[in-house]
Every structure is written in structure tokens, then in C-alpha cells.
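The chain below stands alone, shown as C-alpha cells; this is the form predicted on its own.
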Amino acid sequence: MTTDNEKQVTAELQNQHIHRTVLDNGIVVLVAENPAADIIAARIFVGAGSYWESQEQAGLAHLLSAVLTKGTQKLSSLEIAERVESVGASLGTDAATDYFLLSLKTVTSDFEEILELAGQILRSPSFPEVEVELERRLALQAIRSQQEQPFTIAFDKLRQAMYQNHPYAMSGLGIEATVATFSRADLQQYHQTYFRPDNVVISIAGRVTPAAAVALVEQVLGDWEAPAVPLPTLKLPALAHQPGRTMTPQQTQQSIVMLGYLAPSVRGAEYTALKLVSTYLGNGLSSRLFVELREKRGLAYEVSAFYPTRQDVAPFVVYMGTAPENTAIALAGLQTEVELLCTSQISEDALQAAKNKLLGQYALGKQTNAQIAQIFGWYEIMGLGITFDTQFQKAVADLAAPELQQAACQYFLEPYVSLVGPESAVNSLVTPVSI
């Protein structure tokens, strides 16, 4: 969360009045007022997930938020599910990587009833112990599915060998060795731990003013107290650059090649350069790999490149789906793209067409109160501020050309690589090193 000193703040940003709260408990409160829907939708974040998990913990916080809706003090499942559809509202709940969070949407007439529901889902959850075997079961499944889909696999590789006994090198739903042992025990402790008021942030959006709505946050939550004990405190291990292969044969109609490089976090000074590069490089078709190793070449099923915001050192990743013939040059390919962007300049064309598409598609985010409740939720739990929105945009129309070509220069060394496909065209590369 952010460390602002004064209890409310208020921010224009694109025209969207932004209020900020702090209550006396410490949960951070923001509202949009957006009164042209008759819609309210909230984002509830708890700073948990993956990221706050041990390597014993690993799918944890997933299996924490499939059963967190099935049952509390008060309510069981079937009363919880009663309540939202009686209404037509909606509630759910997901563990991402940085953040655990808790959805609602509902029409303004309802909005309290339903976060009085939240509110009791967030801090009394009842954790059934015929629902946690069900959602462990489910969970188990899951995983041996993933199992099957070669661009999990690939990934699932390529992000353990760049991570090692760092939380980012697993799975969000974890393993199969340590999903199979959780018990409803665990999953209290993990609640006990993380789900607390001075580590919540609500976002709230639509028709309904800041202090209506802040009134009735203090309504159902200001009575939350946050525990004496301090949350704890993170114990990351330093990430080694040891980059090397990995090779997977499995029987599939096409290779997934895939690069990954280490790079900055949310606040690392390269971030929106690296952003931007991401943006020119693989997305969508008019993007640098899909145009040169696509339509060009005609090496490519699908080719992409992503870099997700994280709060420590994230993957920039470069990956191309080919026929298994194609493997090698697939792989060449791919390296030879991400090399250019230090050993020479985007041109000032492709640089702005890329700013117009990273913005435009920004933009594009923040047009329902449940994108808008959404964004600056999150940029409150990652510890950034709602003033990051205007900073990114204006930072990213800011970037000049050689600033990219320095990130490149400085981020893309000798990339890890991943590779799933058939054992002939594995087995056609040079042996892998051992990871």
C-alpha cells in the first residue's frame, strides 16, 4: 500500500475523479463516482497470493480462494450463492500472482447487502472440510491438465529455470506434491496471516458517492482490527543469471519455442521502455515478430512476446508455436528479433505506432466501473499510488528511442530458453545444458 500521510486524497486523472481513504484500521478505500449506469462494481485486494507463499505452500492461496465463497460463521455455500443470484448480482475471488482479490458487482440498490456479504466472505470464511477436499480434488485436476497443454509446459520450464527457489518460479496453482497435503488447517493459518484490514485495499466504482461509500465500508468493516503482530516480512533469495536450455520431448503437432529474460519489476526505472518493447514485439499482427517470422518467413503458428507487471523481478518472454521441422530456425529466429532491438534503433514510425497502441489500448481498460475499480485497486495493493495511472501513460508518450535500445541492451542477454515438442525435432538441437 501506499505510505500517503493524509487520510483522504482525491486525484483528477483523465477526467476520473479518484478518492482516496484511509480508515482508522487501516483499510485503503477508493471510489470513482460514475453515476451513469446504475451499476456499483467493487475490487476487494488482500496483499497475498503466490508471491507470499513458501515452495511448501506452492497453490495455496488458489485453493484458498476456490473455497473461501463456500461457507462462513453465519452462511453456508448454498445461503451464499442464494443471496448473490436473488439479486443478480455477482461475487467471486481469484489468487494472482501479487495480490488475492475478491470481486462483486451488483445494481446501486443492492450494493450494501452485497458487501455486507463480502464483507462477511473476507473475514469469517468457515473453510468446510467437504468443500476443501472437493476444491483440492478440483485443484489436483487441474494441474494434471496444465500437464497436457504444451505452452504450459514450456512455461512452467522456462519459469523455473529462470526463478529456481524464488515463489514466481511456480505455478499459481501450484504442484501436485504440495496441493495433495493441504488441509483445511492450512488454509486457516493462511487467512489468519494475511487477511487482515491493514492489508486490504477495496476499490469502488459507479453510482455512488465517495462518502456514501466510504460510510458503508466503515458500516460493515470499520469494526475489523488489525493484529499487533506485524504481517511478515519476505525472505526472497537473490536470482542468479544461469541461463541454459531446457527440452521437453512430448508428442504434438507443432514445437513451442520460448525465450525468457529477467527483467525489472513495476519500479524498476525500465519498466515502461521494457513495456514498450513488449508492445512492438509481439502484440498483435502488426506487431515486429508476428510481421517478420509470420507472414514474412511463414515460420509461425502463433508468436508473442509478454511482459506481466510484477512486484519484483518479472520474465519478458518471447515464444513461438512452429512445425517441428522449423524448430531450429524457429529458435534463430526468435534470438535474432530480441538481439536487434540493442544493436540498433526502432525507427521513429515504429516507435510512435507502438505508443498509439500501448495507449490506445490502455485506454481501452478503463471504460467499465469494473475496469476502473479494477486498475486502481491494483495499483494501491502493489504499493504504487492511483497517481501511477497518468505517470505510466505520460512516461510511456515521453520514451525516445535510444532509451529503448538501452533497456534491450541492458536486459536481453543470453536468453534461458524452453522448448516442448517432438523428440525428433528436440533431439535435432544442440544437447541441452542441465537445469
Given for the second form:
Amino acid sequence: MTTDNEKQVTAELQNQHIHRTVLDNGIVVLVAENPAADIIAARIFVGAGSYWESQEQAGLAHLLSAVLTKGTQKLSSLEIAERVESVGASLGTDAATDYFLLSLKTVTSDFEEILELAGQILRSPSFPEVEVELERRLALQAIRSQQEQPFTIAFDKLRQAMYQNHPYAMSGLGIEATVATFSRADLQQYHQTYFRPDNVVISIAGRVTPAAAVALVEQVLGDWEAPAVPLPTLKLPALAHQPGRTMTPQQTQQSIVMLGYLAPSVRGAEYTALKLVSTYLGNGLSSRLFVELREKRGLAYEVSAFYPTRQDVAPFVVYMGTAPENTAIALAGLQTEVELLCTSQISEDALQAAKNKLLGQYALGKQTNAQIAQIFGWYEIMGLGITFDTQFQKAVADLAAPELQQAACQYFLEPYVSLVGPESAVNSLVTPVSI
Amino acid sequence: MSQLLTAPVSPATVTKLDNGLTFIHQYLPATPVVVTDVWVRAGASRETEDSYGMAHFLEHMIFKGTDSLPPGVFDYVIENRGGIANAATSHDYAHYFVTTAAPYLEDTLPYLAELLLNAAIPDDEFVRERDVVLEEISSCYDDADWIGFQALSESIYQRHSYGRSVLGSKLKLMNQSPEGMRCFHRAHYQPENMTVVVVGGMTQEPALELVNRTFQQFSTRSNYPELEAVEEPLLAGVRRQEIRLPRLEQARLMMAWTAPGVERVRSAYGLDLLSVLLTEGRCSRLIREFREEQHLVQAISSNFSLQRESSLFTITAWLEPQQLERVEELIRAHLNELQNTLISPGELARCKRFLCNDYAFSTETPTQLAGLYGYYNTIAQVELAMIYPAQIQSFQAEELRSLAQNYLSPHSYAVTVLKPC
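Target state, the form predicted in complex with its partner chain; input state, the form predicted on its own:
Zooming out: every chain and molecule, the one shown earlier first.
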């Protein structure tokens, strides 16, 4: 049931207007004018990231993100840092799974200067040899340091089992064997291939008019020309469904129990249904896993589910950290809850509650300028377009309980399982137990 | 009648209600969201020895309902309206916050007030939730940085409660009772210990009326021992400890100094500037030298944490074990320089600019504003939150040098080193 009050609330939370402009060289500029604070945030998306890495390149986009801001044809690493830090701005890079990101945030009066700097960094990074060497060494150390966290170990093993030769198999940091081989030439090659205006989305939110923002981008990047060669097309391996268990004995206080399922990409027919299932199972204090396994049984402090929005087949994961002696119970508990979604339909009340939660929190995720710039730029670079924002919300509102059940039955087949914990606790679970 | 405490220039209004509760409000006409953040002076510092861990455990138990509100109802009410609720506990406070679309505050706030004022702490839920807290403690012991920071805190605060983990220990928790927790709750969750902050798309009058109406029926007060102020012995020389851990992939060097509490807030703001000078950004002294130029560390950061009775300044480096001694020596040399040489005008301007912008960037949402106001009002007065940018702008190099001389000694500090087994 939707009351007038609810409609009003939803309308107010969605009240965002995005201006979309395409420059002659192909750059897409999105602007959300928001005069509330004297701040401008920009997110510059490049169609690159770990998804575009071959197996031999695992970790290359991450290394690129570390070295990109450390020199241009005109400026040294320290000069770049001075320009940013002297005005108290922030300028950061991130190699995400499906895209590459350059983020900036300034007070309004400094925006032009920092955007000009970002333009230089995007177009003509110099990748100084000494910086490549430093960041490569630090990346190798970061790969080793990740192994300190039981959750990271569990998720690494799960991903490898689920994705085999697919780029989603690895953490964005890559692995020691590949990162150790990277050179300056590899970075230059990757940069030349993907950093081109027809592969860039610039999303701006804050105290700036759309006309002024577009003029600024035009001034900084308008003369950047796209090369004549087309962007490379991806050749990805087909995924084989081979569920199994991986056990990683570690001297830890807790066991991490993690179950994964191969689930649809953002374009998949059941994407929205499984987003709602993920909310129902794992989001918040009233979620199914939290109530059944933490509140009623005291098995865990952290128990949750996640289903990231991806270009390609996404992982649907449920997990918890539990006392080693409860490892088997936790595994059975998680699997039972997931399978229940296929064997029985969720109630109308639970369906409506999950929708309200998902849509409400989605709206709350668009509060800061950076969040607004992020979400619309991301939809644009993924090829979904900015209208995906409203389409998604409508699709959630329109879902019916049988659709959730059908999606659950289709995708929640036998799970991939990853266990990390004391040897005695995990090794007894090598073979599946019947539940 | 209610009494208005602040000058009209402030963006937030502070009202003391008749029952002693403090109400802070700010109307943000552009946002459709409203945040309620309730701060209670009932953190771990209020615990007697046998109740270590209770303030945090109580924060969990608050969500287990009251005589008229079964467990889970509150969570459902908030989340079914698309809202978010959560809570956190530290030494100086526990706080509980709810974010919803503005029209839903009317529906949700009565539930939050009911939980906070009339927590039932049912016996069976107490036993079950204790297992959850024990799992929380276990997960912390799988985190090397948490272990290191805890050991460092214990080392620098040998008597003050700031040295103890807010989580308590398994042994202490197993010996606590629901009755003891009810006593702790009824003693501390009283109006004079509470600040209710409402920030967002609701004007002052209806927000005040709502808070006045819902925060009325407090529990009957119980007696809980008042703790005496603890004199922390002065740190003289270096307090060093070394911990070896399995599964460690790199070493940690963690150094700490105590600094004035909130009664000398200007010193605290100055130490914020010094922290930025040392480790904020690639131009900062320690990142530039240790990470960028000499390649001695994976990362290095410093942090100034403002606390009510004694603040904490820390420097942490992630590095290879063979660099530990050299990096510690170089950090001491940098502190020595801070005491002897004035910071250049350019560096000072950069640090000020960073902190003032950071203040603007971290007061963008109602959640951030409500947290800021509630925190300052709980450890001191909310006005301190508003004067921050002007105070930062007014520092001169001489004052920062004297702060370094007084509080960041290269010869007296606590240091905890983590090494792989």
C-alpha cells in the first residue's frame, strides 16, 4: 500500500536534476547543480579498471592509479601535491572493478584550478621511472598485507573458485607474480589504450551552474582528440559452474564462513529481484540473516550479504564471522536461509519492508555532492545512462514475491563455500554436510 | 519554560528543556532528510571495575526493547520506512542515531525515546546478546591494528579508563548481570546526561515539541557509584613494549603522547594542526620524507583524538621490521625540529587551509552535523564546534612551537611495536 504521504516522501528524495552534455570529442559531462554548500565535487570516470585486465595484467590498473598523479609532462609529483594541498583540495584515484576513477573535491573558488590539473593528469601523465618502482614495491607489500585479514582471505579464495580465469577472480591489487613484472612501458600502453575522450565521463555536483561547468570542461579538455583506432573489445572466458569448498587454516580467533553464488550482471533480467533479495537477507538490523542468526541465536557479531552491481556476472555472497566451534552450524544456518528463498515465497509484508528499506537507503545514499556525482557518473560509464536511477527504483517498486522466488531458484544452486579459521574447525568440513 | 542558551549567530539552537535534557536543532531547508542523534554521558569511563564493558554491552541491549516494545520492533519500524539506525560507544559517551525522510520523524522518534528511556534488558536476551559481544571481541583480536592500538592505550594510560578497551573482557562480561546493567542504565540515562540533536528538513518548533513530548518518562533513578577523578602519573622517559603476532605481514610502529582534554581546547586545535603538518598529504613532513623520498614505510599517519579528560596524539607507521629503529629515531628528530624551528608561513597556511576545508567537507550532511554537535556538547559545549575554523585560522608559528615543546616530547612517549612471530 502506498499512501499519499509516502509518494510525497519519495518524490522529495528523488528531486535531483542532472544535465547531460556530450562534447565534440565524446566526453560526456553530467552536472547536478546544488547550491547548498560552497563545495564542488567531480568524479571523472574512465572505461577501464580491473575488468579490462588480461590475466597477465592483474593489478595493472591499480598500479596505474598509484602512479598517475605522480608526474605530468609539466609537473613533478611534489609539484602536483603542492597544487592540491596548498588549496586544501582533495584529488584521488581509484581503480575499481568496472571503471577507473579520478575524484576531486574543492571549495567552489578553487574548482577551476584543480580541474585544470586533473585534465593534465588524465592526458599527459609522465609515469616517472622512480615513482613506478616505488609504487610497484608498495603494491607488492599491500598484496601481502591483505592476507592479515581473515575476511579478505576468505573472499579471495571464494572469488578464485567462482571466477577461475575471469578478471573478477582477483582482487584489484593483482598478485605478486604479475605485479612484479610491470614496467613503465606497461603503464604507458594501458594509459594510451583506455584514456581517451570518447571513453570518459565527467560528473560534477555542487555550487556551479550546468553552463559554467560544461564551459570549464570544454576549456580544459575540449581539444583532447580521440585516436582513430577503436577501443579494444574484451575477450572473456566463459564461466563454468563448479561449486566446491575451499578451506584455509589460519590461527584466528574467529572462523569466517562465506557462501557465494554466480548471479546476474546489472543487465540481467533478475538483477533487481536479487538486489531486493540481498537487502532482505543482509541489509540492516531487521534483515533476515541478522535476526535469525545474530538476534535469535547469538552466532555472530557480523553477518551480512552483498551483491555488487557489475558489468558482468556478479558474486552474490552471504557470510559471517563466528566462534570456531560454531563453524558447521554457521555454514548450515547461512545455507538454510538462502535456500529458503527458493522453497518458499516471502510474505507480502516482508516484501514491502524490503522495498521500503532498499528504496529509502538508496535515496539516503545521494546526500553529498560526491555521492551524487558518483552515482550518475557510474551509471553513465557503465552504459546504463542516467535514467537508470529512476528505472531501477521503479523496477524495485514493481517486483512481486514470485519473481524473487523464481530468481532465487534460478541462481541459488549449490554454493561455492570458503572457510577460514583454526585448522581443527575448518578441516572437519571438507565434504558437504547434509542439512 | 525553556531557556535559550546560544547567540542567534549560530546556525544551531541549543535549548535546555525543563527536565534538564539538552536539545540542539538546526534546520536545513534544502534537505529532505532528518537525523536524530542522541548522546548520553554514559561511556566506558563511567564503569566501576566489575562492570568494565557494560556501557558498550548496554548499547547492544538498548535495542532489545522495553516492556511495551518487543525486541526487533524498533528496527523494523525504522527500516520499513527506509531509515537507518545505529549506535556507538566510546569512553566519554554512547550515542544512538536514526536517519529517515523528514516526514517520518514523527513516526520513529517515539520508538527511539522509548528504547533509551525504558530499556527492559530482559534476562534471556542479555545472555544471548552477550555471545554477540563476545564475537565482537574475538573479531577485534583478529585485527593486528586493533591489538596494537589497545596495547598502546594501556601503556600510555596506566590508571585512567582511556587505557581500557570499551568492549571489556570475556571474564568481566561473564560476571555481569542484567540487574547490574539495569542499575547502570537507570543511573545514567537521565535527562541531565543526554543531548538530543535534530538536524535536517524539519523546523525548530515541531522538532522541539516532538522531543519534549517523547523524552518525558525517564526511569526511576538508581544509585551507581560516582567515580573519582583519576590522576594519571606523568610520563617520564620512553615506555616501550614489543608484541609478536602470528599472521603479521609487516611491522607496526605506534607512538603516543597525551595532551590536554577539552578544558584546554585551544591546545587541542593546535595539535590538530601539527598532526596535519606531519602526515596529511604527500607534502606533509613524514609522508614526504619516509614514504616518498626515503622509501622507509608502506604508510604513516598521525591522529589527534580530542577526549574529555585527556586527549591522545598518535603516530603509526606500517613498515618492514628492519626499519623500525631508524624510523623511530627519525620521528624523534622531526619532533625535535618542531620544538626548535618555527614552521614556515607556507606550511602553516597549507595546514590551516586543509583543516578549514576539511571542516566544510565534513559538515555537508545532517548526519555529520548532528554528530559534531552531539559530540562537542557531550564532552564540553556545542559552541566549541562552531568556533573551530576561526580558532584554526588564528594560530601563529610560535604558539605551535610551544605546543610541540609542551606535549610532543622526543624523549617521553609510549611506543608499541608489532613484529611477526
